[in-house]
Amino acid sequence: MPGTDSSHSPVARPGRSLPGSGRTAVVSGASSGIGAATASRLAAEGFDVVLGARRLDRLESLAASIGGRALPLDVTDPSSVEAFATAVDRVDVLVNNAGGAFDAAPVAEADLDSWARTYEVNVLGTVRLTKALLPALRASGAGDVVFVGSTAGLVSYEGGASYTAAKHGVHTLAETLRLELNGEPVRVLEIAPGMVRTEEFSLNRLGSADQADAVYRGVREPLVADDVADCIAWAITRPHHVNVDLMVVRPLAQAAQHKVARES
């Protein structure tokens, strides 16, 4: 299981800012899109980073280039996550970042397999890896338990229906378990990105190439992963007396879910 050594934790002192040097980060869904990315720029800032995810063969080459980690990871197994909690030594920071949408159709067409596994994926999964990594994330002295969460978790919109309930799930998870972690040593953040363009996303949830493009179809300068990345980044290393409860980012061009300026 994860140990439980806390003695050589990095503790920041009030008014400066938490090192990446001698810190362990997990991040989850980490062989592509906002998980890639973020072990990337952990790596960057010093963490020594495990990454987790299903593709081993894409972890792996992500592992090698930026001198982490490489670990399977299927959130939905809980034999997998148990494996993974029991190989990993140390954890002073978790990025909970897998998930995703896999449909966009009204609640009067539901497909309940659909819902199913965006549930399974976005809020069991995510229950499953910081239930088994807390204990580690308590030892460490400082931990951070991040929750990579969305806008679509905070305000409702037509066709989305499976993937909203799902992720406003995740931010009353996130919610709750700060309160229920009150006065322990552990920060929970939540991070709510808006449109974001990655390779993976809107593939996946629409099914083809022209409709994931017609997501961001005039849009100037989506939010691309590196984005979100460096809010986390950037949050994880505020001093630890420090606690970003909930950062909402968007690109410019999107005002709200329902109110984005789209360019001709």
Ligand SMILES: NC(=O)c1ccc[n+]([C@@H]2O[C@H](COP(=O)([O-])OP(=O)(O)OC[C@H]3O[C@@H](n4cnc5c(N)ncnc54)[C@H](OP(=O)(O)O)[C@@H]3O)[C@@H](O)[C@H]2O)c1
Given for the second form:
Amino acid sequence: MPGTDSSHSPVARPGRSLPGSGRTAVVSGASSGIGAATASRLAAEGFDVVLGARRLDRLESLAASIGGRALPLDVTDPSSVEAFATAVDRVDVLVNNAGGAFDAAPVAEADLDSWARTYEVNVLGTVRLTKALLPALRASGAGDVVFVGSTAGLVSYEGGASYTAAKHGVHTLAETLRLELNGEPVRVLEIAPGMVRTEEFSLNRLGSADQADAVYRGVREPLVADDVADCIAWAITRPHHVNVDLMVVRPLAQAAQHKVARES
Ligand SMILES: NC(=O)c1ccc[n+]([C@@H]2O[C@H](COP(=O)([O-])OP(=O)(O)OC[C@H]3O[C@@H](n4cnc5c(N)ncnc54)[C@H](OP(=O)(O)O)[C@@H]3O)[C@@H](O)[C@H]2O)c1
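Starting from the form predicted on its own, produce the coordinates for the form predicted in complex with this ligand.
Below is the entire complex, every chain and molecule, led by the chain shown above.
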């Protein structure tokens, strides 16, 4: 096409109709919520998708329906990550999505086991998987590492410190890796969603369906997992010289972490 350079674009490959054709995307935490939606969306974009999480039954059923490959993955377990990395030969895109929040306690009542669990999955697990797949991402010649962070990685709020501290860690990890990979053909992207209504996230954090429902009560159209998957798909299908460093995405009803319009 005159005036454009598509030589380094994964989008414009001659003779291929879908942006992900010929590329392999690994999605961690693909058994539910944002990870499952991202795996489905990337499969629809033509990627060969590898789904990782602990609940293999859920992964296998989703993988069968989207034509992906399910592999067991516990990002907190070094041997699981090693086996996962060995089983995947090609990686063009890694979506580091596995994560979660497990309490809403004030610092004065911090449960250190809960803090450790939060760090293990969100920070250490993300480093572990990224490190294991980085050789393959480099070898791809046009790799993408996507970090699913959170607005909790950019601000602080009461009762959120185990999670906000961990997601601030993810934010710093993304920034550091981008600096370290400068000059190499691997993009580092961070997607930081605000309120996303998924089935399990608030339930895991707050422990009861009623408390989880209260998070979204009266909020007109919280984001859903497909909205975040859409952002991820858009960001990684830009021409490869375009690096979306950080995308903050919230529902219209959430102007800031503490500023949420609720209808009664
Ligand atoms: N929902 C929100 O409001 C929101 C907002 C901003 C950011 N986020 C972030 O978005 C990501 C996905 O959240 P979600 O809302 O989709 O929650 P979710 O439905 O609870 O998904 C979490 C996923 O992580 C996986 N996972 C947890 N521990 C794991 C481990 N040790 N190894 C491998 N996979 C593991 C879970 O699968 P298994 O249990 O099968 O392993 C699950 O598939 C998280 O990083 C979360 O922090 C969520």
